[in-house]
Amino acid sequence: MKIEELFTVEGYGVVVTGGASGLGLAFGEALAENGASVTLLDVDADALETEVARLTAEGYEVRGEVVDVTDHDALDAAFEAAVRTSGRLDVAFANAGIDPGPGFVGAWAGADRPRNEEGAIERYTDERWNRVIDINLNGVFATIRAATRHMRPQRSGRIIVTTSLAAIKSEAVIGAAYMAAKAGCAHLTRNVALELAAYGITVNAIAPGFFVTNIGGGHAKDPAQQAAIAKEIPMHRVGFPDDIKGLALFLASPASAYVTGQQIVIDGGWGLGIAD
């Protein structure tokens, strides 16, 4: 097989949850850079016009959606609208989520890294936790629900769930639902891998690092804390959006067709350990 045929989405039909910024953003992008036709779905109504007005005036068959992933029923209708658009479903990213708010130490700021009160377990808030849950784990499950009844029929398709290093590692500054939503995500990817092996569908995660996007209000695209991070990131630097492109088209393409319940890091190495 010729390499082009190796990595083909041409006319694929793509839904992305949080589309319109960041790593959901460079998901779509990768694909429809590469013909197919893709659907980002959005809390973020203005990113979103911007983003597919931008997109579709270089030329690429792009639609956007406002859509929250914690209305099932809206998302539901969503999927349903992108397949009457496209005409079918191969790829869906479920990569919708929110930043955690702090953990129990500050952010990276070298050895010195001081308790913060504010992330302590005793002190979470029933809200807080739910928030987090209903958007980073429930999301994640509803996205994968809708995309498997256009999928299942059709016996192919692929599912691509972003999870976190924080699914593999624990990591003091990130709050704690953060870290529970993620783990669970990755557990559910693997176990609904397992159920729709069968159907010629494969279900796989990605777990990013430190990158660069506007989750938590886009503090990561601090210069200070970026250096920071970077120190403890054996490639002395932090990942952009770009950098998951690749990632995303193999996942996507026939290259991955008997890869399934997998979850693969893409952080640098920054899980290995600090090497200088």
Ligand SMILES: NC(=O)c1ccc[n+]([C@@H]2O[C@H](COP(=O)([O-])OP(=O)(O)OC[C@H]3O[C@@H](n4cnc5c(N)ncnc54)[C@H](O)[C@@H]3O)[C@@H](O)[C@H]2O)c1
Contents of the next structure:
Amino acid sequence: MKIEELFTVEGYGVVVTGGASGLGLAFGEALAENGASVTLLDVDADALETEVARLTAEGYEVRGEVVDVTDHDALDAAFEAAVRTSGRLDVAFANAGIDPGPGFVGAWAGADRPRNEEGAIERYTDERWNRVIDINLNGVFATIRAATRHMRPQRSGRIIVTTSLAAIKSEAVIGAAYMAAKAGCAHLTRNVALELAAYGITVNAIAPGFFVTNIGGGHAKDPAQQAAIAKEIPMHRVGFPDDIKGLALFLASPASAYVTGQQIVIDGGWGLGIAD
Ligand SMILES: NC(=O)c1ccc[n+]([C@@H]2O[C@H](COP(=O)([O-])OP(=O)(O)OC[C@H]3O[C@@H](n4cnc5c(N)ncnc54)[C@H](O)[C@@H]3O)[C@@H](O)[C@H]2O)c1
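Moving on from the form predicted on its own, please list the structure of the form predicted together with the ligand.
Below: every chain and molecule of the assembly, starting with the one above.
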């Protein structure tokens, strides 16, 4: 295969959950900008309408559907509809996720990291635990299942799960349910990759560090917070959605055909430790 064909996704059918904002939107853009037919699924109808209108006006083949990943029947139906429209399903991004709420420490960075009683494990409510697990773990399972129902018969496909650095290392600022959900997604990725390898389907995960998106009401957009965290990141800056597009294209395209069951960290070196 010629090098220019390695990264081609021209004509691919793509579905992205949580596709109206942040990293999911970047995944959808990266694939649409390279000729794919993209369906963005999201609970946020307004953001979906805005982003689909913008990308369509720019000449890309993008559509949106309001779907909550906790509604597994609606998710299955949305995959059916996307396959009917695009004619095929080549790539599915299991990406939708929510902020976990506070962890047991109340500040990301700096010398003063007070304990946060609201995030203490013994005060963690069932309601909070179940909501994060329902979206960030069960929603990923349901997305993988919906995608596989189309990919296994066609004996090809790419499933890409958004996990987190939180799937690999503990973090005091992040709520416990998020850690469990993301670690669960990482291991689910490996096991489904094992199951589906014989059918030409690869399953991999992208584990982002700190990216400026709308997660948690957009707290990552606060410049003071970005500056504090950037000090702890060896590359001395936080990530932006454009930073993740190349990795998404790699995992979706023929370039990664022999890669499966992997979790690729993209974090400016944050997980390595503090350098300066
Ligand atoms: N931003 C970061 O620093 C970071 C780091 C590691 C992992 N992640 C993960 O990246 C993924 C995307 O998050 P983001 O940072 O782009 O946040 P974001 O809030 O900008 O985007 C998430 C999107 O998911 C949608 N969504 C939320 N609940 C949903 C549901 N039940 N059904 C369908 N859609 C739903 C939201 O409406 C939103 O459009 C998440 O899984 C998140 O855990 C983010």
